Every structure is written in C-alpha cells, then in structure tokens.
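Below you'll find only one chain, the form predicted on its own, shown as structure tokens.
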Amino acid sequence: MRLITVAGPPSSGKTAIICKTAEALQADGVSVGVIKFDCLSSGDQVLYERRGIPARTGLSGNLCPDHFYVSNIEECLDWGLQSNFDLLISESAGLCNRCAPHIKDVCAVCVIDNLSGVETPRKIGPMLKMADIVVITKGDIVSQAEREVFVHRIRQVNSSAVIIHVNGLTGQGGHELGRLLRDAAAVDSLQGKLLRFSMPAALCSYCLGQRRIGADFQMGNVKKMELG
C-alpha cells in the first residue's frame, strides 16, 4: 500500500483536491481510503463517504494536531492495510506554517492556494520546503504573470520538488496528480521511521526532539483516536 501525507495551510483546497485525486484513482480501479486530521470538527468525512471514499476523522482538540497526527499515524497505517486499501491519504489540519507532518520515504504533497500572496512560500516552512509534490489551487482566476510569479516564488523554497495546477471544482490536473501518487513507493510499516523535520515545540516526547514514530517513543501528553 502506498501512503501519501498531504498537508497545506487552511482553506488551501486541500480537501477538494484529495476529493477530485481520488475519484480518478477509482476511476481506474484503485482503492483509495482517506484519514483526515482536524482539530476541533470537521465534516470532510461526510463529503469523501458521498462518493465512496472510506474515511476516518481524528480530532486533536486542544493539543497541536501535528502532534496528535504523528502519534496516530502508526495506527492509520494498519487501518488501511488492513482495510486492503492501495493508497491512504492523510490530510492534515495544516493550523500553522511550521506545520512538519511529512516522513522520511513517504510521498509527501503540499497544497497551497494561489490567492494568498506571492511571499506566502516563504512564508511556510517545512511542509512545503521538504514536500515531494506541491500542488497549486485556485490558479485559474488569476493571470499567467502571477502563475509564474508564485511557481518561481515556490521553487525559491523547494527547487527539487514536481509542482502541478490542479482545480479543486473541475478536477483538472487531478488525473496528473493521482498518476504521481500512484508511482510513490510502497509502505507497509511506519516502525522506528524519521519525521522529515522536528515538530513544533509542545508537551510531549515530540516536543523534545524525537522524530521515532511508534508507542515506544510516545511520551507525555499523547492523545489517541478511535479508528472504529
């Protein structure tokens, strides 16, 4: 199975993109399955079981959601194995720009809107200078000049990453994305595994410095989800 973290600021089309991504995989007959990272609600759940997209929802509540995410991502992972699935997608709650939700072998994707300023990719830190993929939204309604000003913009964080246009209300560009993703390298255990980049500093063994994912490295205020 392979696995894909997406994470992006908020309102950056994040979900409309997995959305229109993930039709087209099934469209070719892939199993997709979604976990989606909140902090205090959220009703995305609903909007991927519309179109037959199994989904599971973890709210963080007052802790950071990047931390509560990394502490459940080992149990996502058995979730979609187990679920058969041939591609998870993890979407993050993406509440600040220091957000570091991506690991060390695992496809990471970071979405980011075309409207919120040409100095905004300098703006955001490791969830878009250490993505894989970055994907732009909401490039159709502004001008070709501005286009190329935010890609180059882009690039200036992250010369080595694949950079796409996809429309989160056409789906354009989603075919192209869901054909990147289906070339990610396969995982089958997130055990001892290293976070790209430190976390954000809070209250746990996270906050410390420690990149291990699993329960042997969990320490102090960790928060579970119920997978069901």
Given for the second form:
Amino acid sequence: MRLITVAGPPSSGKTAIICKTAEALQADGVSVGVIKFDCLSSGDQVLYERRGIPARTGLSGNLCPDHFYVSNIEECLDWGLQSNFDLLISESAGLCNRCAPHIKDVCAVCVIDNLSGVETPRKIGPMLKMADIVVITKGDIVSQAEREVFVHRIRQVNSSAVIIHVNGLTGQGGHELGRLLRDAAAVDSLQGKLLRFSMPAALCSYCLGQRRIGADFQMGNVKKMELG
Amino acid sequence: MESTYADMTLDQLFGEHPHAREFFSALGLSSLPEGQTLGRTVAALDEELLLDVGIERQDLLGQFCDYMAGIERLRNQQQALVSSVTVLGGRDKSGNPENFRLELRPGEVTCIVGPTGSGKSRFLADIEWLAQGDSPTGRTVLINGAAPDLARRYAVEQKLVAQLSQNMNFVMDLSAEEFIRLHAESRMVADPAAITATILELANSLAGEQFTPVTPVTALSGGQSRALMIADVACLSSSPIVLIDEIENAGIDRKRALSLLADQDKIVLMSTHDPILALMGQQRLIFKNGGVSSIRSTSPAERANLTLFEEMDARLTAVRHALRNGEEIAGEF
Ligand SMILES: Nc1nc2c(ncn2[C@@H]2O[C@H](COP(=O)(O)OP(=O)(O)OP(=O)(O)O)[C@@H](O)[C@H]2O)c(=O)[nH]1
Ligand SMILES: [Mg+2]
Ligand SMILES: [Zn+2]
Ligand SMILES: [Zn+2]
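Shown: the form predicted on its own; wanted: the form predicted together with its partner chain:
Whole complex next, starting from this chain.
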C-alpha cells in the first residue's frame, strides 16, 4: 500500500483535491482510503463517504493535531492494510504552521491556496518546505500574474518539490496529481521511520523532539483513536 | 556549484546575485552576518534558529544551489521557443474517432464554441497535459511538430497555458504599478520598471476609462481589470498559449486586446458564446459530445458579417450610454 501525507492550512482545499484525485484514481481501478486528523470537529469524513471513499476521523482535542497524528499513524496504516487499499491518504490541517506530519520516505503533499496571500509560503514551516509535492488551489479566482508570483514564492522556500495546480471545484489537475500519487513509495510499516522535522512544544515525547515512530517511543500525554 | 557558493562571502554572493538574498529572507534568515563565507555562516547557524525556521543544516546549501539554478534557468529564458502546437484527434464520448489534425501557431486566434459539458475543458486539459494518447480522449499533442519531453508535464515554470477568465479577480493589496512590478521581478526580467510602464500604458489603451499607476488593483473596474490582466499576460507571462474564457463586452476594446496578444506571439485560444468574438478568430473549433465535431476557418463572407455585427454592437452600446445619461431612447441610434 502507498501512504500519502497531505497537510495544509485550514480551508486550503485539502478535502476538495483529495476527493477529485480519489475519483480519478478510482476510475482507474485504484482503491483509496482517507484518515482525517483535526482538533475539535470535522465534517470531512461525511464528505469522503458520500463519494464512496472509506474514511476515519481522529480528533486531537487539546493536543496539537500533528502530535496526535504521529501517535496514531501506525494504527491508521494497519487499518489501511487490513482494508486492502492501494492508497491511504492522511489529511491534517496544519494549525500551528510549525509541526508537519511529513515522514521520511513517505510521499508528502502540501496544499496551499492562491487566496491566502503571497506572504503565506514564507509563513508556513516544514509542512511546505519539506513537501515532495505542492498543490496550489483556487487558481480559478485570481489573476494569472498572482498565480505566477505565488509559484515563485513557493519555489523560494522549496526548490525541489513538484508544484501542481489543482482546481478543487472542477477537479482540473486531479487526474495529473493522481498519476504522481500512484508512483509514491509503498509503505508496509512505519516502525522506526523518522519524521522529516521535529515537532516543538511540550506535551508528549514528540513534543520533546522525539522523531521515531512506534509504541516504544510514545510517552507522556498520548491519546489513541477508535478505528472500529 | 555547491562549493563555489559555499566559498563566497555573503557580501560577494549578494553583490553578484541579488536574488540570493531573497532565498534567505524567505526562509526567515534575514539578518545573517555578511563578512564570512556562506559555508562558515551555515556551519555557525544557531541550532535553535534552524529549528525555528524549520530547515535542516545539511539541506540548506543544497536547497540554495537548487534555488540558484532555478533562477539561472528563468533568467536565461531556457523556455525553448514554441513555434507550433499540433493536436491530433482522439475520440468523443461515444468513442467515435475525431479525425483531425489541428495546427496552432503563435499570433493566431482560435475560438472554441459549444455548450457547457461538450468537452471544451478536456480539450484544454489535453494540451496542458501534453496528452500522448494517454488521456480519456486519446488525443496526441506535439510541440514544434514532435513528441514533447514529458518531464515538462510537471514543470510548473514551463506551463504551456496561461488562463484568463471572467471569474478571475485581483486579490493582492497593491497598486497597479507595485503589482506589475512584483510580477516582473518574479519573472527575472532585466528592466522591471520599463516593462511595468509599458504594461500600464497598454492596459490603459485597452480600457475604456483610464486608471493611474497608484490605483489599487482591487479598485479597478471590470474592464480595467481585464485590460490589465491581458496586457500583463501578453508581456510577462512565460506561457506561449493564452486561454481566454470570454471577454465581457464592457469597458474594454476587445479587438485590440486580441491583437495585442497576437502581436506578442501568443497562441490564443478563446472559449466564447459571443458571435463577434467567435468571428474575430482565424478559425474555430466546434465541440459536441466530448469531441471536436468540426473545424472552420473564418470565411470572407463571415468577415463581412463581422463588420455588420460590430456596427450593430456599436449601436447597442450607444443605447446603453444614452440610458445611463437619462436620455429618451427615440430616433436614430
Ligand atoms: N474557487 C475554488 N474554491 C475551492 C477550490 N478548492 C477548494 N475550494 C473551496 O474552499 C473551501 C474549503 O475547501 P476544503 O476542501 O474543505 O478545505 P480543507 O483544506 O479540507 O479544509 P479543512 O479540512 O477544514 O482544513 C470549500 O468551500 C471548497 O469548495 C478551488 O480550487 N477553487
Ligand atoms: Mg478538509
Ligand atoms: Zn504543532
Ligand atoms: Zn506532543
């Protein structure tokens, strides 16, 4: 199974582009499941299921959702493996701009929208800087000049990523993104894999800078989700 | 390359490559000491600071070199010249073959007509994707008569198609002059001030009502915005193809707008329901059932009709004007 971590600021269009891409993939016979991580509430699971995409939600409550994510992603991977998906996508909103769910050797996507302003690429941390693929949304409502400046600003902070425009409403570009995701590396276990960047602040072992994944490395305030 | 940069002091580096400074400020490393070599500076960076800005020390030099290589590519305009785009027909929604070979050349305007859902968007997506028989329509796209390098599919800096549609607005909080200048700088043009002045002048020559360089872009009228977008795409966009989704019939000289794009050697594709716009092109593609059902060159008889339609249009414009001025709509118009 291939695992993809999708992150991006709130309302940047993550769910929209995952839906469009999953539809394009499903049309080619690729099965896709999604795990959504959020803080307090999320209606995304319903949006996915309505389109026939199996989904689960993890709510972190008072923890940083990315910290919560890393304590649960192994179990999520198991869920995906048991469900026999070809592709498992995790969606998480980057709330603190400092933590990123991206894992070394696991395909990392950052979704960012043209409306958020040209300064935004500079404000987003490792979630953007360490992504393999940067998806830009909402190009349908800004000028060509703004789209080009925005791409340039993203290039300044991530010189190697593939940058791709996807329209979350019409799905234009979703097919093309799907091609990239199909080529992502297969992952059968996350045991011992490293986060691409450490997560600061202090509640659990990951707050203290731990980067290794696995039950042995989780200490302190660790919450587990119900996957059913 | 990595070692050349690493051995330069930041003074030297920023002096010879002004864009280098932007890389560091974008990362949040703006107040670096400039006397030391880049290699030493990076080695001496505070661990805390690196954590704060979210980058690993060992990646920093490599990323900087990638960035500089990208800037060089942009500056040398390595965008190989596109002298033609050829589209070979595939099949429509029912699987019927399209049987066409379409040549698109710089300076030509091709119109696209057909109801929504008739396959217009997919056609444009095929061009953007450089389809090689591997899209749902089975069409093939050739650049300069040959199969293109497919690495281009994901090279955003070499995007083939620039887009302009009625839904697009400016969202940046800048004056017209600042805005164009920002775009020019990001395109690494040699003289941003000069090109900015040219674009503002061209936009004003297209717009019905004049605007000044200090007008905020968000305060421009519909016609002025469209005029500025067209002048900007014509002069600054890197993409050889410009796709236009209608040009509204108010506050902008549509004929001049199209010839401006053509003069700048753009391949213009225009999707429209407006008979005047449709006849302004050299040819038009008619879409049905997900495919191109026919291709027509604009005939001399059609051109004669275009002149007639333009006169009718001018009369209607005069009526609109009179309505706005509170005049009675009677007598000759
Ligand atoms: N115009 C336009 N709107 C878009 C596009 N992509 C997404 N949207 C809209 O933006 C809003 C937010 O999109 P979502 O997909 O829910 O964003 P998200 O990143 O998943 O949001 P959270 O999960 O809440 O953080 C929705 O109303 C979408 O319809 C786009 O390309 N163009
Ligand atoms: Mg969402
Ligand atoms: Zn955090
Ligand atoms: Zn934590």
